[in-house]
Amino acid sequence: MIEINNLSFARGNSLIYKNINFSLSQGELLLIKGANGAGKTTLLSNILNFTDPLEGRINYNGSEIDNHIASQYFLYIGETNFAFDSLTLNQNIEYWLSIHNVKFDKSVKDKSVNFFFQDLNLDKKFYQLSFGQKKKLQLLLLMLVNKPIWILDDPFNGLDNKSIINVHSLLKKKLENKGIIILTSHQDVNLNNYKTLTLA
C-alpha cells in the first residue's frame, strides 16, 4: 500500500500544492490530472524520492519511501529521453535489462518488441527514431521489468491509437496481477475503476 499524508511542495516562494492525501492498495490505479504547471510531474518526483516535499509523509507498506525502496519496488517512466542516442535499440534494451538485473531469452524480448512495433530494426540507432517510436520503445520496460509499482508520467503522449490501446491492455493486466499504478495524463483512462486526483 502507498499512503500519502498532508503532502505539500513549494518551489522558491511559490506553493505548488498543499495537503495532498490519498492511499492506494494492490490492484488500484490513481490518475493525476491538472493543467500544465499544476505540479503533476513534481508530485511523481516526490513519490519517487527524487525531490523532498515541503511537509508530509509518503509511505510504502508502512515504511517511508527512500532511494532503496524506490529503486527496488518502483518502475518509473518519465517524459525525458532515457536512452543513449549513439547506441542501437538492441544495445539500449540490453542496458536497461542489465541495470534492472533482468535476463530474457531472445524470443521473449522479440515478442515484447512486436507488441508495440510490427517491424522495427533493432540495429537502428536511438536517434533515428521518431518521437512516437521513442515513446513506444520506452514503454517496453513495462513488459520487460517486473516491479510491483508503476509510476508513469503522461504515458499516452505521442502514441498512435493502436499503441494507446496496447498501453491500456498492459495497465489492465498489471492491476489484475495486484500491481499499483500512479500516472499523469490529460486524458481519462479506459478502465472501469480507478481513482482520480486533480491538481489545481
Given for the second form:
Amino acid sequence: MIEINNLSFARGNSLIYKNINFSLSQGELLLIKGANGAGKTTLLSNILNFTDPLEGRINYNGSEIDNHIASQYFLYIGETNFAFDSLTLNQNIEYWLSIHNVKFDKSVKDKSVNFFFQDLNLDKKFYQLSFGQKKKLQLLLLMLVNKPIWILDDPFNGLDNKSIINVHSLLKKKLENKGIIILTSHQDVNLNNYKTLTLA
Amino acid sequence: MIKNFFKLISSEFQLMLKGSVFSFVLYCLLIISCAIFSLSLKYESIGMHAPLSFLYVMIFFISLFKVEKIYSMDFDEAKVHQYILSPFSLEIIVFVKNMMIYFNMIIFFFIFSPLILIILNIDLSYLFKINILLSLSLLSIIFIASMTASITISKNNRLSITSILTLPLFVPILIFSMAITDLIDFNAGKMYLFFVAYFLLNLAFSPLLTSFALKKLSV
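Starting from the form predicted alone, produce the coordinates for the form predicted in complex with the partner chain.
After this comes the whole thing, all chains and molecules, with the earlier chain placed first.
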C-alpha cells in the first residue's frame, strides 16, 4: 500500500504543490491530471525518491520510500527515452533487462516484442525508429520486468490507437494481478475503476 | 544476478566498441599535435623529457574529453532514472563504465604508441615502460575525470564551476609521471607503486562521489 501524507514541493521560491494526500492499495490505479507545469512529473519524482519533498511523507507498506525500496518495487517509464541510439533494438532490450536484473527468456521476449512491434526488425538501430516505436520500446519493459508498482509518465504520448489499446490491456492485467499503478496523462484511462488526482 | 552482471559488462563492451570512432578521432588529433610539437622543436636538443611531458598532458586532455562525452551520452536524466531503479547500485554501473572507457583508451594507446614515440623522437626501447606507466596512471585519470564529468553534465548544479574542485586530484599523477621520466633509466619499480596506490584510493571514493553527483545533481 502506498500512502502519501501532506506532501509539498517547492522549486526555488515557487511552491509547485501543497498538501497532497492519497493512498493506493493493491489493484488500484491513480491517474494524475493537470495542466503543463502543474507538477505531475515532479510528483512522480518525489514518489520514486529521485527528489526530496519540501515536507510530507511517502510510505510503501509502512516504510518510508528510499532508494532500496524504490529499486526493489518500482518500475518507472518516464517521458524521455532511455535507450541507446547506437545499439539495435535487440541489444537495447538485452541491456535494459540486464540492468533490471531480469532473467533472459527468449520466448517471453519474442512474445512481448510481437505484442508491441509485430513485424519490426529487431536488428534496426534505435535511432532509425519513429517516436512512437521508441516509446513502445520503453513500454516493453512493463511486460518483461516484474515489479509490483508501475509509475508511468504520460504512457500514451505518441502512440497509435492500436498501441493505446495494448497499453490499456496491460494496465488492466496488472490491476487484476494486484499491482499498483500511478500514471500521469492528459487523457482519461479506459478502465472501470480508478482514482484521479488533479493538480492545480 | 552474477549472470546479468556479466551480461551488463558485455553490453557495456558493445557500447564501448561503438564509441571507438570518437577515440580514434581523439588519437588522430594526438598524433597531429605530437607532429606539430616535434616539427616546431626540430632544431632544438630537447631529450625525451619534454616530449614525454607533452604526451602526458595530451593524453590527460583527450581522456577528459572522452569521459565527458561518454558521461553526457550515457548518463542523461532518463538513463540515470533507470540506473537508480536498477538492483545494481549506481556505483557498480559507474565502475563498469569507467573500466570500459579505460580499456578503450588504453587499447588505442597500445596501438598508436609506437607511431607516437617515433614522431616524438623517443627511443622505442622505452615503449614498454611508457605503456606500463601510462596504463597505470590512466586508471586514476579516468576515475577522477568521471567525478569531474558527473558534476559538469549535471543540470541541477547552480555552481557548475565546482567541477574545478576535482582538478587538483590530477596534480599528483602528473607530478609523479614527470618524476618517473627522470628515473626511467633506473629501476623505478617502487615509483610505479604510487600509481597503483593512488588508483586504489580513487577506486574507494570516485564511484561513490560520481554516483552521488549523478543522483543529486542530474535528476
